[in-house]
Structures are given as C-alpha cells and as structure tokens.
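A single chain, nothing else alongside it, follows as structure tokens in the form predicted alone.
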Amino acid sequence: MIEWTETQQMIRRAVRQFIDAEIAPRIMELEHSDTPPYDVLRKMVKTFGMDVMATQQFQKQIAKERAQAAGTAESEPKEKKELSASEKAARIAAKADQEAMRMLPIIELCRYCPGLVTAMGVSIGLAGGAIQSKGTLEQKERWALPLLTLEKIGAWAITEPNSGSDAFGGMKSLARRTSDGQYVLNGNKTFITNGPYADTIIFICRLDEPDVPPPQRKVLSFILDKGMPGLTQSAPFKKMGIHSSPTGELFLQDVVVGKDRLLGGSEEGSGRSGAKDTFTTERSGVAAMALGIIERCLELSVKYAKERVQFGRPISEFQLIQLKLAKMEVARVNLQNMVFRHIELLANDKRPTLAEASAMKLYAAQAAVEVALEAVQIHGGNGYMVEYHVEQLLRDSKILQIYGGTDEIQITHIARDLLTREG
C-alpha cells in the first residue's frame, strides 16, 4: 500500500465532515470541562455504522463457537481450493481496505482531540476487545457486543500506583481463592482510562499462591462491573493532556467474584500472554494516532507561516521556518510509511511483534512530539495560547511517550529482539 485508495479518501472526508460539525465546535467543552465524551463518541459510531458491522462481526463469531461447540460446526476441506493470483490480491486488497477503515477515524479524530481515540480505544479495543479473544463463549455473550458497539463503557485496569513500567513485577493486585471455588479480590489500580465511568472493567492482578515466589505467580484477569460491593471509582484526575479521555483509580476492597467472571474461565489461562498481546495492539495504534496530531500540526503550521508577517516579509521565507516545515514533513512521511506497512501486514494475515509494534510507538510518539513543539515554536507566543490548537496538540501528544510503555520501555523490549537473534 502506498497511498489512501479514492475509497477510502471519500470516507475520511466523511469523517472530517462529521469532526467539523460534532466535535470542533465543542472542543473547549470537551477539554475544558467535566462533560464526559461518551455521547459525541457513540454518536460517530451509529452515524458510520461501526456499531452495525462490530454487530455483525460478533454475531458471525459466536455463530460459529456456538456450532463448534455442539460438535455440528462443518469440518474444513482435507484439500483447500488454490486461489488464483488474482483471487488472492482481490482477498489482499479487502482485508487492507477493511483495516484502512479502521485506521482513519482514528488519525482524523486525532488532528482535533486525541483523548478521544483514547477513550474508544481502550473501552472497544482492549476491553472489548481482550473478553472477544480471550474470554469463554459464555462471557462473549455476556460482556463482549455492548463494549465493541459502545454501548457501554470498559476499561483495562492494569497499572498500579507502584508499577508502571514493571507492570507484573511490581504487581500487588491479589486474587485469593476461597474454599467454595471463589475469588476474593483487593488491590489498587491508577492512570485508568475510563476508570470513572466504565460499566465493565478488566481486572488484572496475581493469584494469591503462598508457596509461589511473587514473580512466579499466575496473572489472572477478571471482569468486573460498576457497582460491584467493595469496589470503588474515583473521580476524574485532572491532567496536563488529553483531558476528553477520562481518567482515575480503582480501589477493590474484598470484592468477591465467580469463576464466571474470570477471563477464559481457567487459571491455567494466558494472563501474561493476553497483556501482551493487548500492548502490540496498543502500540500499533499509537502510530495512527501520532499520525494525525503531525497531520494537523503541519497544516496549521504552514497556514500560520504564509500568514505571519515579521521584518516585512512572511515567515514562510525565512530558511529556519521552511527546516521546521520540512523536517516535519519528513516525519509525516515516514510515519505514514509505517501505517501502510502495518495495514498491509494485517491484510496479508500477519501480525507485528511485540518488538516490531514498540519500534512503531518509540519512532512514532517523539516524532509526534518533536513536530508539536516545533508547531508551537513557529506559532511563538500565539502557540503558548489556548485559542491556537497547537498547545492542545503537543499536550496531547507527550502522553504517546509514556502509556502502554514509555520510549525507555520500548527500547528495551527492541533491544532485547535484536540480541537475541540467530545469525
């Protein structure tokens, strides 16, 4: 893929066309005020008919469990039928056309208000999205369709007050089993999107095993729901950025769960694998999102150049102004590169390593934000203002350097792929 095919561009001006009229007008409320995002959010996603199609994805899925298990689900051909050349780009180009589509709302709602990619993110991707992949059929059909069409609210609680970066190895949260087969769960959560609003909660946290030495402990994740006794959600945190994406704390004190409730209904399951899973996604998307606050911060750059008169001339002309403008094209290049290259691996069946989705967010969250402070650089003191965009975009942009793993985390995680490498 080397460039946004004629349908795709009709659909983001769509997009834009709904940004202009439903969320730029009410950017300073959603920045600047306690409003919660939901409702502009759930908006988009009837008006694009994201929740139709996340309806019928889900729907086509469980279809197929529910046959597979009663044991009447057809058996696939011993032999496949060899697709042509032609049949497999058609496939090819599909499935790149069907994750394009994904992509864009993100980088457009990007350009104007990041904290609400993040809001939808985390609520349809990571909560919706790990009880999709990893839960039972039982918990899909309890959990999964109204956080994938947001309906309702979810958060992924993981992080603690003492582990950020070292998520399991500083991890406190406990499950205790109890004698009649239950779970009984305390624990500190922090930094929660959607923490303070959300009705389904993944819960993340170690089995409580005596004998075990901590690091050894299983990781077991749950979910819970608003209301639940013993839990409690703090409110809002007041942060220097992307204020449209809610974010608090969670306190459990003696919740007590089934094991209905727990994540792929086995202890035996993939806590650690399914968080790392949930941080290549993460990761991933992060590179759209940077994409977008560059797009924007270019755009208003070169506008505000060709605008600003100093020394009787505009500051397009001066050679410092065209470095800035051209390193950030630069960046918005190669950024792009990345995206394409991420939707084309997706198109064709395959997935980025945990490694190759770091090396996306570490290049992608400082270009993000080398291009935000140059934007404010060339704005000058106009920059420094809340009326000009471009404060609210490098704000919003140095949170890419530090959730789902700050750049010294992701150095780490691609440092340790290349040494270990054979040959």
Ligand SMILES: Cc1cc2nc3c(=O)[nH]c(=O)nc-3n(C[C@H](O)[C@H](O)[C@H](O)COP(=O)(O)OP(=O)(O)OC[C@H]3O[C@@H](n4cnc5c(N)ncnc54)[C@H](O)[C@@H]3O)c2cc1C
Second form
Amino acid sequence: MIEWTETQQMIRRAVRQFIDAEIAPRIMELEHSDTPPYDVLRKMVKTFGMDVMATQQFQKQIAKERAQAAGTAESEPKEKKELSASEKAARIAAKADQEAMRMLPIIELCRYCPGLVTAMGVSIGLAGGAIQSKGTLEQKERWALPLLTLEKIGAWAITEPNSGSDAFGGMKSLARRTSDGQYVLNGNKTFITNGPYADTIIFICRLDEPDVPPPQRKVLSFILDKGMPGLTQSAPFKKMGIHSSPTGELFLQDVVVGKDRLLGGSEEGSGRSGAKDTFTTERSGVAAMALGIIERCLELSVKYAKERVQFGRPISEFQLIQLKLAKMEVARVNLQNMVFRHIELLANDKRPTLAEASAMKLYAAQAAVEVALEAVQIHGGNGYMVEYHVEQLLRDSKILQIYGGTDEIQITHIARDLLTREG
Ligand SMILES: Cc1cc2nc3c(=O)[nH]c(=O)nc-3n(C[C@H](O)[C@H](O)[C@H](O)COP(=O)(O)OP(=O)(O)OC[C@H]3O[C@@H](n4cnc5c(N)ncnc54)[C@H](O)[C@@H]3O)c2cc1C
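Right, and the form predicted together with this ligand of this protein, after the form predicted alone?
Entire complex below, previous chain first.
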C-alpha cells in the first residue's frame, strides 16, 4: 500500500465531516469539563456502522467456534481451492479497506482529541479484544460483543502503584483459590483508562501459590463487572493531557469470583501471553494516533507561518521556521508509511512482532512530541494559549511516550530482540 485508495479517502472525508460537526465544536466541553466521552463515541460508532460491522464479524466467528465445539464444523476440503491472483488481490484489498476503516477514525480523532481514541481504544481494542482473542466461547458471548460495539465500556488493568514498567515482576494483586473452586481477588490498580466508569474490567493478577517463587507464579486475568461486592472504582484523576479519557484507580478487597470469570477458563496461559498480545495491539495503534497529531500540527503550523508577519515578512520566509516545517513533514511521511505497512501486514493475515510494534511506538511517540513542541514554538505566545489547539496536542502527545510501555521500555524490547536473533 502506497497511498489511501479512493474508497479509503471517501471514508476519511466522511469521518472528518462527522468530527468537524460533532466533536470540534464540543472540544472545550470534552477536554475541560467532567463530561465522560462515551456518548459522542457511541454516536460515531453508530454513524459509521462500526457496531454493525463488529456484530457481523463477531457472529461469524462465534458460529464457527460453536460448530467447532459441537464437532459439526464443515471439515476443510482436502485440496483447498487455489485462489487466482486476482481473487487473492481482491481479498487483500477488501481486508485492507477493513483495516483502514479501523485506522482512519483513530487518525482523524487524534487531529482533535487523542483522549477520545484512548478511551475508545482501551474499551474496544484492549478489553474487548482480550476477551475476543483469549476468552472461552461463553465469555465471548457474555462479555465481548457489548464491548466491541461500545454499548458497554471496558478497562484493562495491569498497572499497580508499585509495578508499572516492571508490570509482572512487581505485581502484588493476588488471586487465592478457595476450597469450592472459586477465587478471592485482592489488589489495587492505578492509572486505569476508563477505570472510573468501566462496566467490564480485565483484572490481571498473580495466583497465590505459596510454594512457588514469586516470579514464577502464574499470571491470571479475570473479567469483572462494575458493582461487584468488594470492587471500588475511583473518581477520575486530574492530569496533564488527554482530558477526554477518564483515568482512575481500582481497589479490590476480597472480590469472590467463579471460574467462569477466569479469562480463557483455565490457569494455563490466560495471563502473560494475553497481556503481551495486548501490548502488541496497543503499540501498533500509537502510530496511527501520532499520525493524526502530526498532520494537524503541521497543517496549523503552515497556516500560521504564512499568516503571521514579523520583521515585515511572513515568518514562513525565515529558514529557521522552514526547517521546523520540513522536519514535521518528514515525520508525517514516515508515520504515514508505517501506518500503510501496518494495514498491508494485517490485510495479508500477518501481525508485527512485539519488537516491531515497539519500534513503531518508539518512533511514533517521539515524533509526535517533537512535532507538537515545534508547532507550539512556531505559534510563539499564541501557541501557549488554549485557543490555538497546538497547546492541547502537545500535552496530549506526551502520553504516547508513557502508556503502553514507556520509550525506555520500547528500547529494551527492541534491543533484546536484536541481540537474541540467530545468525
Ligand atoms: C493517562 C494514562 C493512562 C493509562 N492507562 C492504563 C491502562 O488503561 N491500563 C494499565 O494497566 N495501565 C495504564 N497506564 C499505566 C502506564 O502503562 C504506566 O504508567 C507505564 O507503563 C509506566 O509505568 P510507571 O508509571 O509505573 O513508571 P515507572 O515504571 O515507575 O517508570 C519511571 C521511569 O523509569 C523508567 N524505567 C523503568 N524501568 C526502566 C528500565 N528497565 N530501563 C530504563 N528505564 C526504566 C521509565 O521509562 C520511566 O521513565 C496509564 C498511564 C497513564 C499516565
């Protein structure tokens, strides 16, 4: 993929019109009041039929899994019909459109409000995605679909007051087995996106195994519902940026759950590998977020540089300003290429490795912050004022270097992969 296709450009224009009409005029309310972001996000999901698309895909997958479980699935034909080159190309193009449909709202929303993408991405991609990929059939039917359509809001909770970057190593949250096959959960989670309002929470903890050394104790994920006895969701934190994405704490005190809430239904492999898959999804999405921020900063900066006159000339005529604009454009092109490659990978049924996703996130996050900083600089004093919007984009971009693994942690993942490769 080297450019957006006609269809994708059409989708993009439609999303932009929606955002211009529904979100841009409400930006102050979304960013500077206590209004949760979910109604406007649900409206967007409905307007673009994202809920219908998610439901159809979900039902198709569930029907297949149900048939497999009942042993009535149609067996694969012994000799699979080889697709012709044009059939293959059409299949890839259709999948690329589907993936672009997932990316374009992220890019377009990030031009105005990266917080909305965070709230939506965590609910659909992390919480819904974790159940969809690792849950049992019953768990998918019970919890996944309302999250994938945004009817319900989800949170994904791994971070604790004393375990952030070392999420598994320092984890204190515990699940204790009871004699009647249930679990008792205890622990505190912090910085949890959607934490204050989430209807469904993926709670990641260690199994209390006194005879096993702490680092080797199993990591388990449980699905919790708002209002369960012993579960407290804090009010939203006040924070530097992404104000439209509520962030908070979760407190669990003796929350009793059955095995039906253990993600994947078994203690084997439900936690650690699931969490790693989630990191890969989250990190790849940051490239699209950064692209939206960079596109908007560049657009605003070019316009301002052409209009703002100092020393009798538009500031766009000064080479120091031109250098900033040129560097912003380089970042935009790089990010766009990364997003195109990512769409192409997914359209070809491939996924980036964790190290590749980390490389994308590292570059994307740093580029977004650098571009937003320079955008503020080009706007001078006005850039420091809320009305000029680059101020918000700078505050919002900073989170990309922190959540989903800090820059430093991405570097360690990339380096570990490089240094352990064969040959
Ligand atoms: C707005 C927001 C939303 C979030 N949403 C969620 C969410 O939905 N779910 C969730 O589970 N978590 C969430 N987080 C938590 C986020 O993932 C963590 O904040 C992040 O992983 C960093 O952990 P920490 O804050 O504990 O920093 P620390 O791990 O304490 O790091 C402090 C500093 O030390 C550096 N550092 C740590 N280890 C190393 C090392 N080995 N080498 C070099 N430097 C190192 C870090 O890079 C950083 O600069 C969110 C955070 C924020 C701010």
